[in-house]
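In the block that follows, a single chain appears as structure tokens, in the form predicted on its own.
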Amino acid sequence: MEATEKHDVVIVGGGHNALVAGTYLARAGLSVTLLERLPHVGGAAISAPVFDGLDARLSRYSYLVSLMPQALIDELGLDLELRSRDTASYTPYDDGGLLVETAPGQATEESFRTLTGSDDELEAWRRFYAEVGTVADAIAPTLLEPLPHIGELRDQVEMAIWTDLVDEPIGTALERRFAHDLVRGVVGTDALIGTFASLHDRSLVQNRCFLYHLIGNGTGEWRVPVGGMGAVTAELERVARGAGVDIRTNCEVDGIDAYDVGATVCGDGFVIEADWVLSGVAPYVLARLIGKPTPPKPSGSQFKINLLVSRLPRLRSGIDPAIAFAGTLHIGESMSELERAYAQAAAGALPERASGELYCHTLTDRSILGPELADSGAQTLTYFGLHTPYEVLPDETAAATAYEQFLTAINAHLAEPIEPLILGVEHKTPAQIEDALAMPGGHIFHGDLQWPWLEEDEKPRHPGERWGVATSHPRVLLCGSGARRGGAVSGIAGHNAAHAILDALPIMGGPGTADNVAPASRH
């Protein structure tokens, strides 16, 4: 029979924000154990050699950062690089495209003016990312504090961008304020990344994956990360240790016990007794882990292709590649296409045609490539493919099928075929996801994500609640995607976890009511 250990904090799952939420708590002098089942840390922020024979580090999973706030990065002492892209987005269209700086100038406004005929779809445009700014200014500062109240953010915007982003599917503002199917696809798409559901569905969760997706750091920019998302875990684990944070790899949970003041945490080779647990994990592993049953399994709805070219393709509209594929490139996502596409998938069957967007990491980051490659005109591109939900791609026939009309999807739109260019590929459906990330139903954010506030009739107990964190065990907090504020590489969801443990410890006594506190983590 193994020996019990005792520590203040255990941490099931190594994520980055079971990273961070260890950092916080190890800084305020309390003893945590990070126990990760794969033989490294990061969960999906990670970099890795995809291709055999090929030097290429990709960002796998996970690729870009915007949610994660600047006075994290700082708190936390990160040594990071964050790159800005030139190009927001380019969506081609026939021998056109749509191509939308990162900051808006000629080239933006003659791009919109070719494709609409005048000047009303850019000034639709401006003023909706303009309302949709002051809700960000609002959002943005509240996600390292204890939950907003809805009214203390609602009364800071006008009622008009309220109401399209939080009461009325937001399909119904892209058809309100916007005149061109695809100018409203492009906008429309940020709120499906990740999500599955129709542009105009009433339970809102696009409204939400939409919100989340604009509102980092005030800006909503998504920037690259120098050396790829593994750079990011990097530095995460670096702090991790440094504070204390004791990381076990190869340590796969089978079971936690929960009572009212502690639980033990108990695997292949260890039992641990802890004051609390912060899970990681989905919170549908968790109810299993815990002996609870199940809520419904998450479903998720992307088809991740990664691959290296010998070069850019050409494009039919003569545009510049390098320009073209330094944002995000549409593919497939008027908003009549993607409507369509939903529609398919939600009656069971593969869309008949890719909607999806590639992003090309070493446009901006060169750094992910071995030096042979790096000299060469080789880029790296990632597909982030739109409602293909697990129940669609159930085997390897079906991924077969959906990489071939991505081929499909994007030759269309290019003056010469894609495949001659291809050096390496491989593609994750969300039972691949599944599969390598334990990540229920391969949803990348352990389920449907929720509005980052405090409803009307919500009242707060305990700093579980208060912080978002909160599972039906008032030592058993969660601290992964599947938290209040969680989805994407953020660090929100561990910063929230241990500043609710770091709240309650003055209440129910612990190692962290002394002077120990350290004054940078708290907010």
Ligand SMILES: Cc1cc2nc3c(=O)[nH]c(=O)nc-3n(C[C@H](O)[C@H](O)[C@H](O)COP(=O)(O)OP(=O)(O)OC[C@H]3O[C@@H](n4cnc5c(N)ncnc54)[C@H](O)[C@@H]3O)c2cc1C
The other form holds:
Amino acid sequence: MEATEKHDVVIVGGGHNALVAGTYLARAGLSVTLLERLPHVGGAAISAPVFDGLDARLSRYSYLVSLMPQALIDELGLDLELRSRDTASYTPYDDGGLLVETAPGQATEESFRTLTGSDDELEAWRRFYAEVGTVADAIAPTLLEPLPHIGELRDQVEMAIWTDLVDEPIGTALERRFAHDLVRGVVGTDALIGTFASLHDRSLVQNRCFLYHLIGNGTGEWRVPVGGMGAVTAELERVARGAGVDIRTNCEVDGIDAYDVGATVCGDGFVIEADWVLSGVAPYVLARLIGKPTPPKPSGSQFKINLLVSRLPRLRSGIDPAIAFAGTLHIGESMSELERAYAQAAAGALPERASGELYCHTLTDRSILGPELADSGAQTLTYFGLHTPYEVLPDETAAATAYEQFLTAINAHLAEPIEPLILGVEHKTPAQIEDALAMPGGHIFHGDLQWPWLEEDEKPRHPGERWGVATSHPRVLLCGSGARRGGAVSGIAGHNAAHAILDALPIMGGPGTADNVAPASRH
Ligand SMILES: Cc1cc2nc3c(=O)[nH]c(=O)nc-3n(C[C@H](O)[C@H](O)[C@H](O)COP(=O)(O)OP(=O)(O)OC[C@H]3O[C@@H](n4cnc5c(N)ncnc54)[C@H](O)[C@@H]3O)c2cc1C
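Instead of the form predicted on its own shown above, give the structure for the form predicted together with the ligand, please.
Full assembly next; the chain just shown is listed first.
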């Protein structure tokens, strides 16, 4: 039997959220040990040299940052550069395409006019995003606070946009506000990233996904982390170690024995007692570790491809590839195509045609390439395919078919086939992401996203519930993507779990002295 160690807090899993939580707690004077099963921390927020023999360190899984609050970056003292892109999106369509600049100007206006024949659709677009901005302005400042009640947010915005985003399936708003199938789809894709649903789904899971994609820092802008996602994790690891977090890699947790005043965490060669356990792993994984009945297993729905190309391919529309690929390049993402792909996948088949989006991060940040590649015309391309759930991509054969479908879909818009330009490729199905990252079902958010507020009748009883990080056990809190406001690379769940503990401690008599009290209310 191993000697038992004792710490104030043990964090299970070493994703970016765990690093954030550990830093706040260690800075507050608690002893914190973080246990990660892989040889490195970062979870899905890492960079890696994914192509054998090629000097390119790509953001292997997640790649863009929007939801990490600037206040959190400042508080932690992270040295990060998040770079804006001039192109928001480009969507090839027949022999033309729809260009949307990040700051929409003349090129955007002309593009809408050419596609739709008038200025009406652009006006509808501007109106919609201005209204969405009011919702973002209301919600963003609350993300690092205890959960607000729904009414506090609803009262700050016009009822029409609230209804569109929160009360009715987003597909209804898209059809009412926009006339063009392509425009509807370009807006609607934000509802479907990592979320397997129809735009008309009554569960509104797609609305929640849409909301999270539009509220980051009040602007909803997605920026490229210079140096890749690995640079974000490297900074988080630096401040965590600096604060005194004891980070242990190659340490897989096999079980958690939770009791009223703490928990024991064990794995191969270690048994650690703690007053608090933070779970940076998915709620489904936590249930298994703690010996509770597992909730339904989440199912991821994305097909991720990383490519290195010798140069960008030319497009049929004649647009400069450096403009078209600089933002989100939508492929097969008109609303009707998205709905068709969903219906086919929901019926258990791989959709006949690929729907997804492509990004070229090296147009914004060449530092992820080694000197030789950086001096050449080489570029990375990252594809995030939608509506390809775990169940329809069971094996290598299905993955190879999905990859061929991607090539067909992109080539349809190119003036030359992409294949001769490809220097390196890797693709990841949800099952492969599950294997690599222990994200159940390969679900990129550890499970479906939740509204970032309390319903009117929800009365939080202790800090864990007030911060949206509670589990059924009072001394085990969620600090990862499965927390109430956890999805994405944001650090929000880590921050909020740490604050739930810190809020509980004064009531209990300070670090390390917790007795038999469930955390009580301070707010
Ligand atoms: C393909 C893909 C693309 C994405 N794109 C984006 C994007 O561009 N922008 C964005 O904001 N978000 C994106 N996301 C989502 C985002 O990456 C996640 O929401 C985020 O990584 C969650 O962070 P986390 O710290 O909560 O958990 P994770 O990153 O999942 O980390 C959890 C850690 O726990 C470890 N672990 C699991 N079980 C155990 C155990 N038993 N013992 C010890 N350790 C364990 C895992 O190895 C892992 O390191 C993407 C995700 C994927 C997969």
